[in-house]
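There is one chain below, alone, in structure tokens, taken in the form predicted on its own.
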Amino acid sequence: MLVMGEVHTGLLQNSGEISESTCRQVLGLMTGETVRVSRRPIVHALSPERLTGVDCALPTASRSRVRGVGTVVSRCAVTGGRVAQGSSYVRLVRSEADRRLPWSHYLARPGVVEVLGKAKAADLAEGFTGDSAPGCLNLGAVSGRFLDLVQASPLLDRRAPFKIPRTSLRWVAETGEPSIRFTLHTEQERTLRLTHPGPFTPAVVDLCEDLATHDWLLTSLLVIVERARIGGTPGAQAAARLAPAIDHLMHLWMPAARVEEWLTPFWESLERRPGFTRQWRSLVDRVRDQVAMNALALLSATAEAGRR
């Protein structure tokens, strides 16, 4: 039918840049499960998969009762050492016996939740991305929960350099004509709708995870300049603002570095529109161009001194 996950996103809550033999013990939440890591071009690390066994109402925009059984995937993720994500995902397909079965049915097939009674993909999708009803699948309770368990790590120093709020990426994917629709609904909360040709792949799931991970990237870079005030206090305040931006964000722009290639005409799409790494860009010239004239006000004001 479909598939729809959630991933939160967030910086990892300690001082600086953790190393990647840190990474592997902060993700190693199962024991004799691997962490996986990859060093180009950007370090990063995923933890091993976990399920979590679900038996419960499907959020559909109809607002029709919908039953659904068994288990989601959840896995955690930092990247660059800095941003941390928690990530769920399940496959939606329609149950054959329309009954519920035993659980060893459903843990043998991990991330698949089936679908009892009568229910139209489109209703599935829309109550999904839309106001769930309480009560129903909660993929974000999840996700949390998960990305929780990471930042309580004892590695961790819970010093972070400054507080940045999680965002919270709901999507769905369909099997269908290339599209993608990326919305903001808060300042936390986002909706992608995509749909692709072929069969579902894990493929899909780095993709939406990649841009959460951008989109935390630009929503934090964008609030740090908010917050610096830039023309509205002494440059030197607002350079000092401005310096976490230059130490903790700024490298870590990096989009599609680990998306598939069949998938990046998604990735170039959101950069016609909305234009992720445009604005990445005008915001990352600002900062620069604050924190350079604040060096030459000083140069200026050294100078003088040295000629009285």
The other form holds:
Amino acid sequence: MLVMGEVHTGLLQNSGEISESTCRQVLGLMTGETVRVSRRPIVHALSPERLTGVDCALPTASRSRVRGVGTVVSRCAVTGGRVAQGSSYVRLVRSEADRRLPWSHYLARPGVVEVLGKAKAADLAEGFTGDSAPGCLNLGAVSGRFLDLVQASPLLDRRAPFKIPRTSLRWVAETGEPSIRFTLHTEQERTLRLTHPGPFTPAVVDLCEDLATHDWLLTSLLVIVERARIGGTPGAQAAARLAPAIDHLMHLWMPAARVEEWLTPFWESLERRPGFTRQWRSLVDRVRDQVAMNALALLSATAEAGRR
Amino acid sequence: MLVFAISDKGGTGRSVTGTNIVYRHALQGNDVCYLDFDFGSPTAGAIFSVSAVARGTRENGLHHYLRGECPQPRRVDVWAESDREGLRARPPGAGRLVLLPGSEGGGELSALTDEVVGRCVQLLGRLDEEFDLCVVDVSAGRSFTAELVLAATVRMPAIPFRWLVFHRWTRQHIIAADGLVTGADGLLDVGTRFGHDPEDLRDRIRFVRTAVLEPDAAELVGLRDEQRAWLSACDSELRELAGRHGVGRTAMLGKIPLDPVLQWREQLITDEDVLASKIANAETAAAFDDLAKKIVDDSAWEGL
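Form predicted in complex with the partner chain, following the form predicted on its own:
Full complex below, order starting with the chain above.
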């Protein structure tokens, strides 16, 4: 029917970025299963997947009661040794039975939630991306918990260079005529509706996680620039407040680096409108210009002092 | 930084001082949040003038969250939701000011289970990721709530935390404040039982004196000489008593002068209250401002 997921993204709670080998340890949630690491163009580490069994109501826009039974797939990721993610998704499939089957049935279908009762895909998609209803399947709670797991790792010193909120991206993917809709809700909540050609593959999840990473980077850089109060505070003070962005965020922008070829058109369409990279570049330029201006001011002040 | 606000007795001005500290800290450009763990009477909403949660919230309050009834507790953006005009716009340069209200009619925690401690750890850990300062109003006296945060902070060794003990400047309050920290079942006693190092915990505790009337205060100008002499004698007696009970100057982080506004109504003291309507004293606002700085200033927290 459709696939839905939620990604939570936050700043890894460590003073500096962590090395590839530390990434492997932090993400080694299950003994015996390896952490997948890709090094180019940016170090990206992905934990083994874990399952959570669910038997609960599914959110619907019409508020009709629909029951889902199955398992949620979750995983954690660390990008650039700096950005941490908890990500969960389920594939909704109409159940062939009219009651709950033995758990062995669901365990043989990891990441599939079977829908009991009458339900329309559109109703479920609307319900999932709308206001979260209490008592329904809450993938955000699962993803948040997995992100907590990473952040609570004893290998991290918890002395993050700045405080910044997590963001959540709730997404729904269906098969059909290609389209993508990315919506900002509150300061921290985003939704994504994606219609892709051909059947679902885990590459779609990679795309959503990649989008979530970049949306978080952009959101966080905006917050840091706002906190710097450029123009409202002395130049040196503003430049000092911008420093964490230079030290920890500005080198992490690698849009679509891990997105499969057939899904790149979706990224490209978001680059045209609203234009993620366009906004990112203008912010980065602004930060650099501020720092350069401040350096100039310092230089001329030193020269002035030398002449006296 | 997590700051736990506790007092020996009720009516010490713990909540009103705690809320004013976070307000001042937000004005100083930091992102702050205030957690109303005073489950018996969650009234922080009233102090922030958010009438919708004046006596706590009916849904998704902190009490509901700790009992596992909701995945996340409700957050109130004070700059957006306060009914007070002077608070409704975020001043330029100010950080976020968020209230996590308690549950209306929630009642005190009745038991401390592993699940409750786990949820508390999760909540405080997440808030520490995004806020520079989280002030937790722990309520008055020995309670399960105080035990809860003592148990939770043991599980988060890397997250910095501090305790503020509020007391009034009277004989009974000084003795009780000392008892709350060093007495049987006091903070150090219970904290050590949960696995805190008593020396380390002691260094994380400071006292705040509230509703202090200085012998040389302007309010005392009309007093007779005999009254003034008596007050001055009382004050030095109290200072001596405080010193003996470990509540003296070295262990004190700050003091809040007696202010008529706070005697009549628990509220945030804005600069408008001081400068425009002039209902509050400038010294009171300055004392809150000073505390809001000292709370994160390591030099004010060096070992005793």
